[in-house]
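Just one chain follows, in the form predicted alone, and it is written as structure tokens.
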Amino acid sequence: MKNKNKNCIIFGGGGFIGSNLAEELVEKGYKVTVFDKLYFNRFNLKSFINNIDIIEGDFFNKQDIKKALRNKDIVIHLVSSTVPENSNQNPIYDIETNLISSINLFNECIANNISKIIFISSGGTVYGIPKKIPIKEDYYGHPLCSYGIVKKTIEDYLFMFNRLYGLDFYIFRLSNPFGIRQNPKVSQGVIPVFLYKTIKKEKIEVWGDGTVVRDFIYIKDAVNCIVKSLNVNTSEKIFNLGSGKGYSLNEILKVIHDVTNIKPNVIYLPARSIDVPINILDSSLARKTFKWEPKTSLKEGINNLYKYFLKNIKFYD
């Protein structure tokens, strides 16, 4: 297969996007190192864990990075050490551990004759309040959270890092990717959350009236453009990466009803200053620079994810 000498790295691999990437890495015949935190969970990796290699390591360690990097191709990072949520209350150190960090990995890229770096950045924060809906790529709107200026300064480095030293790249701004391996313990990702507290009969809390709207994307169509894009050679550099169709959050909750045939619990809470109304993605862009079209529904996503946790709930609880 023509993709086995490429050696590709995923920062951030062990969580919910980084393993779903080196799983359809490694189908695509590539040669995949994972590299993530001390002593992190493998609980993602393990269905194919004896096809990958493994680094622990600090991100923010310049030693580490660059010890990481030797004999590599292809450089994928995903590590953020904060969420939208979060970002606001510690802007200084968002800075210090997103920012900071990435632009000390574009330096070993550099020193390492890295051929291309992916930046996995946000659909769903860079673009701030849109004017017109769907969003392009060459909108340029004010982020409402520090996790989206840091998100979009990094890009911006990128660009620097390209025309000064030549350093290849491309960046996929997701909108809300969802699926199998998501972890819905935590702030991020509306529909595990919402998944898990039905089948668990919790309750459901929810910022406003549910008239929110998102472009959710099935993980597997996300990762499955991103992977194509490493035989294409474009001039374009930034790709939104979407299902081109938004639904509310009330509308999430209906479909999650129908697949379940539980009813969720929701409490409505008042609106957030950070919650932007509507982000639907234009990825036409992505479709046609790869070839490629999200092929999994809604509800055969959310449905795919439910079969998920009553299989693996015992990690979760």
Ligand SMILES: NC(=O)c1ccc[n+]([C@@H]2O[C@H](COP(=O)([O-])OP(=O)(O)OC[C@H]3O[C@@H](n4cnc5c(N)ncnc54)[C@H](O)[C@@H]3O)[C@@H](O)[C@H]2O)c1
Given for the second form:
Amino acid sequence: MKNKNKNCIIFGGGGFIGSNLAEELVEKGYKVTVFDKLYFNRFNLKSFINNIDIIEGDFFNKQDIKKALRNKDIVIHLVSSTVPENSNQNPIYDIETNLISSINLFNECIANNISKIIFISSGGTVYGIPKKIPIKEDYYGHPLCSYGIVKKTIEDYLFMFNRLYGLDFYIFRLSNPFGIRQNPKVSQGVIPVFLYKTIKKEKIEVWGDGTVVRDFIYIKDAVNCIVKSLNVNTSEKIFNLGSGKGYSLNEILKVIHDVTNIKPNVIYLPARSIDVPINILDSSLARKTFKWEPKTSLKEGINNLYKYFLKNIKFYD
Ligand SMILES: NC(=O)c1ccc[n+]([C@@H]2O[C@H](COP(=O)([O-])OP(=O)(O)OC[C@H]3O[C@@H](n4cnc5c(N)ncnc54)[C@H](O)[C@@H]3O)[C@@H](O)[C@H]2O)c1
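I would like to compare: after the form predicted alone, may I see the structure of the form predicted in complex with the ligand?
Then the entire complex follows, led off by the chain already shown.
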């Protein structure tokens, strides 16, 4: 089947990753349906809203999922009720919402003959504290937060559904995506928060001494890889998705200073136990399999987000 005939549904498609993915899919000729909460804000979708279908519903409601999957070929699962920071406050809630509803989604995918499901997992949390850098997909670590445990368990259920019922899937263990449409008030991610607070001349709180290292990938590079994967068939199922380069929080602050010409006003707080000291992903499997390379440098990406914030700052104020 040609791309333009494939129907993709993105659960959580109104958010940061989902809206960038929706745009890339539309550009590549897919039919795209965005599924997001009742009355969700369409701001992220405005530049291509006439080229997509929208379904409002609750991902945690079985009937809403059942209805949404009719006549779809590809499912992209981007909904999460937690982020790493808050998931340990109530692991039972994390399991009851994210794990149960994901299994429900997989059941409905079988019932609706979905040809492939893409699950965005977390390269930053599923490995826990790595023994070797960069981290390869086969490293088995112990997550430090419920969010990572639940993501890893959802991955395992995908393997089970594949074996039992033939549900095809890819898992992307995404590192730290950043870029346009990332909300500095609600999303995960230090770059939008640091950048927004720098623009607003607000105090920036850094947990620890700023030497924590992360693998940051520009969102357009990340979604480009995911969309490319839809045209490749391989028995590999789990792919790290990162830039393969590590930057400390202090280095990020320096780039933000260079790009904005404003000195970030930083205060250092005690380190948090859920933060692993270093995380850099080895994404060579994704590079090789999907003939893909991340193209955007950290500085270029931060500059894109800076310009985006200057243009859209009212939305986030
Ligand atoms: N942003 C990151 O740094 C990062 C890194 C790795 C993995 N992920 C994962 O990628 C996914 C998307 O992340 P994001 O940064 O785009 O988040 P986001 O908050 O920007 O987007 C998530 C979207 O899901 C929607 N949603 C939440 N609950 C819903 C429900 N019950 N029914 C319908 N829609 C609902 C929200 O309204 C939102 O539009 C999440 O699963 C997240 O865990 C994110």
